[in-house]
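One chain follows as structure tokens, the form predicted alone.
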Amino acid sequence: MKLLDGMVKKVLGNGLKVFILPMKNYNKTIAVYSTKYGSLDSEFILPGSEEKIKVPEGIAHFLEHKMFDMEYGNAFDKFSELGAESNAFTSYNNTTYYFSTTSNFYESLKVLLDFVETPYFTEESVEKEKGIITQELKMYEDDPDWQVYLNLLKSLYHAFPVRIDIGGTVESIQRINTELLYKCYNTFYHPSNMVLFIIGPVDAKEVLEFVEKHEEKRNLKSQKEIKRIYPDEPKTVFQKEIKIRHSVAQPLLLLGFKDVDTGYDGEKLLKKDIIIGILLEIMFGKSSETYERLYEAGLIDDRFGFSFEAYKDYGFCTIGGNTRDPEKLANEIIKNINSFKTKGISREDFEIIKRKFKGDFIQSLNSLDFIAHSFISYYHRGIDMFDFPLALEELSFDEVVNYIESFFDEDRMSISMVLPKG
């Protein structure tokens, strides 16, 4: 793409990968700084080591919530002082820091680099930070979206840790101390486990130069893959289905379908994140005969909704939302994909999802945030997200249809849903 034309690649000698993208037009910068390092990866083999090592869940959230702190006290604060907005989170699957400012690039950058590269815990401030998370799981707790959705994966899943709280459990973060922080920060935050990607208006070469300097002060080499440990998951769902009450003033549903066909990424699982994608999208999507019937017949409102979660080595959709009447609605969208399964797809719908999900990604490049987010959630699937627009042209009708069946297995669905107390 034209894009691209001007993206600076670098892998440097300690394993750290650098991409730059240059954005002349535009007023912001924004550093992206992630590991692939996310909430499953409680369980691993150091590069060069025999020895497995099991940490406790959350450990990854706890980390990230650390990391900030510096013996000067917080880079939150250098930012602001800096007139740079930052913040960082933690996912399934990699951990991220970022931020984005209009002037004082360089000492930003700075701050990011040497506050991801410096860990500084201390057994006080890491007892107080487990206060902190545990209010912070509590919240979460009361969350009827969040629970909704992690119901469904504990339906979904019988051990994949994908069914447990990103954050762990109020129990789990009781046991991490000072010196686990500092074994999966040395495994998982070494260079050749990380990625940087900075966009904006930015002088590339320079900007590869500055990087270079400061990681050159680092002496680190680079090393050998991490071996990721995960407990066998049965094709199987755990459980068909699970009800709870809660404070609602409306029930929710969510149903879902676990992806069984896994084990790869790369281009191969860009292709099946679209074909998913635009097969939702003509089964569910708003300008589709199924959402203007239940939002007629009142079963659905604006916060309907789905989403496809592809990944090396798990994979779920999820689609719902608040209902008056969550059984009805879960038998409507079964009934729909029932009978897409029989009568098929119309090529006419396939090229129309098609040509919108080309035009929803090209509008999406006019935003910087959206570029350095998406460009950081592909790089950890073995993709290149400029590779989107290709492998959508690319996609046959043929390939599309042939999912119908074979991903939407009432076998492998569950159904998750909250409901009023009383």
Given for the second form:
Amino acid sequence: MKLLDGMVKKVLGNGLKVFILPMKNYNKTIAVYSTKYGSLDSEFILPGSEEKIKVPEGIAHFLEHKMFDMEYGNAFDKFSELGAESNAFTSYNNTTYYFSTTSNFYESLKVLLDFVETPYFTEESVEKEKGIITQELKMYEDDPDWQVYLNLLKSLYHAFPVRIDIGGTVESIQRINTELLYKCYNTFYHPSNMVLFIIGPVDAKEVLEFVEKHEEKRNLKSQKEIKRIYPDEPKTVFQKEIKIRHSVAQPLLLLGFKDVDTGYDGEKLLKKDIIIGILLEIMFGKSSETYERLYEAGLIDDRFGFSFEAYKDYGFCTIGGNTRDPEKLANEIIKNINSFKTKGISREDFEIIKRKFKGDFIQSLNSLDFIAHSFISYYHRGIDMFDFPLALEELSFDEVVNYIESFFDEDRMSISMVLPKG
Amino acid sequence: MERFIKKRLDNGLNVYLYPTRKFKTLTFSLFIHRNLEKENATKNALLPFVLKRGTKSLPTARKLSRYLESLYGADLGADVVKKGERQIIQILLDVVNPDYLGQNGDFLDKCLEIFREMILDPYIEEGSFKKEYVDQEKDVLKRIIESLFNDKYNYAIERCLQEMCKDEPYSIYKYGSIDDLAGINEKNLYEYYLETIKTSPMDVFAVGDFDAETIWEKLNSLFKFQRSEIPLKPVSVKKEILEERFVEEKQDVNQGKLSIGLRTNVKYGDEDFYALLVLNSILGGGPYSKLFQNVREKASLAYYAFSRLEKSKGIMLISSGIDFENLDKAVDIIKIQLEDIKKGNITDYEYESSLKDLINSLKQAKDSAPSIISLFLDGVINGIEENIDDYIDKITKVTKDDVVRVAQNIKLDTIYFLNKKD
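Starting from the form predicted alone, produce the coordinates for the form predicted together with the partner chain.
To see the whole picture, the full complex is given below, headed by that same chain.
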């Protein structure tokens, strides 16, 4: 049986990339409209000029909140009237708007395209939003899992803006005004910098025609890649360790390695993504000797985990969780990595984890939401997520082995801890 | 139309089968229903943790994990949920449909056999659970209970419900209490487990692309053990409120967390339930709702402000994160919203958006196997077996007058506020 079939793709005249994946047995349709513009892009060259501009931290996220404002009122309300559910999020790398619906698909799609393509900001509504976003930031301040993660990034990086909270700070957002919002909008919301992905029980050709007609009316020409300015980032880490006190019952530990093999995306990045994923699973997964030992020693539980974030300009992995003794757990993690550096990994482990990854991938295709969001996230990195099974299949044992030594370098490691107060 | 087929094993175990072409995996869930009561709550919570440690043929968690990985990452999990005044132990199996793997029927049998073992043939030493496993899992459970403190958002909700239902079983936490852990050992837990398997009402659900008759045969032969069911106690829903209570707690937090508990005096299974659903949606179900519009958009007091229902207990809960000094303002606005509904001040936009949102969510739920199961289970608990289409049908018939009528029975019970330390 074939996993998926019939995706339609097209690059429109104005540069917008459109992907439509029909899924005929499902009820809902999801449309995702995303721009390659995230919290990292706070310094850039204004298109058509030589002018360099630096904008306040958190502005991409602020803009996301304000995009729903329209002259007619609020786009949220329009979706509600149509019975569609809509939302948006901002990450380090992109800002993404979406809706899902089981009725009135074309009307909803029109609302989505219109509101993302129409900036409308007033001083009054921008001021009001500052109160709402301040509460959003305060909510995250009370979240120890987010704090331990942010602090790890602050330690791994000297200057690269991934060390700054996506939402900015209560102070930085005060400096945001309508003029700056328009500048960011006009730079990053050009169709050439955007992608539209639609999945659900739709007729792909018909949807494509609808989108083409809509986009033609905008009369825009394709534009070149936007020049973004990132600070120089040394290969070393900013600091080896960070500890904070928080209102928690138990400590949290997150240990991370900074990836310095960067500067590329596409297939090569996908391969690295899979390789580090497999290595982490072999070294720290539930079937590893280390997981069993640490679990039985009471140092970890089900909440122990690991991840790898692979992007063109940066990358890092995280390992950790809740623990009674973060120092000891950090030592055990390092010890385990060193022992794998000496003894290597076994072919059998490699083959079994590959098999698990294959199954996990097929399983993840049950969820249209998962497909939509993964597709977008990988797309902005020049990766087609549906290449995953083949890339996994073709991966050889030797390619994986070579990475252990180079990636898990103790000089590029930081440790973040959250400890209970007094 | 896709719906559940109900069957019953000779030993009284209910089997619900839902064949559908939609999903790429086969999902099986077994539910063991227990009364929520202080005496047994901690044991019920501990059981899934111990069952996950090993089975007769795979006696360690590591061996079990490795075996599941080799079955293409089959998910086999166990957990406990609280629904109304029941604690339900859930064992879940999710496996890739063998058709996508080029595997034969033998593959599914292997998966189902390990599912059966986890439930009926856990790892036993000298007539009881293995001592180390029970001791270690007691420690894990203790940490999990303690860690609610780390999660201020859910902490404030849980504490509100505890205060509100002080003298009712509903105040018991789904993971039980640390105090009760001391009295549990490998012997009494095993005896309790045998009793549980023998006397508890049990349901098995299966969702996926299968032939109902074939799966029925398999489940029938796997689960035909001797049992004699003892019926569960009914839940108490109606409660007279003499006066509104205010409970304040102080911790080192950055944002105040407000939770408000209300009695609706209606539960799933009652005629008025569907009107209550619409009411809840109008009050705080989405961006169109009164709470979102007034607490967030108009007053910009909060990032989130919503209400939700505990269907099987008739409780409505309102939650919002606010600045400490805005407590009175927020509570006033929230009370006015509820009063407005009681007075019939409901706009067409609010009413229609609520209906559409509920219907859209239910139709979308049909795209997820866990949601299909969970919704139907809610019905089973409340004595009605209702497919999603029937559910939608009843919501469609709710009028504004119905909502206003049901609103008259809603009484504010407890206001809980997590404040900062002085």
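Positions refer to the first chain, counted from 1. This is a predicted model, so every value here is computed, not measured. By rigid core we mean the largest C-alpha set that fits within 1.5 Å across both forms.
Core-superposed comparison between the two forms: the C-alpha position of Leu46 differs by no less than 2 Å.
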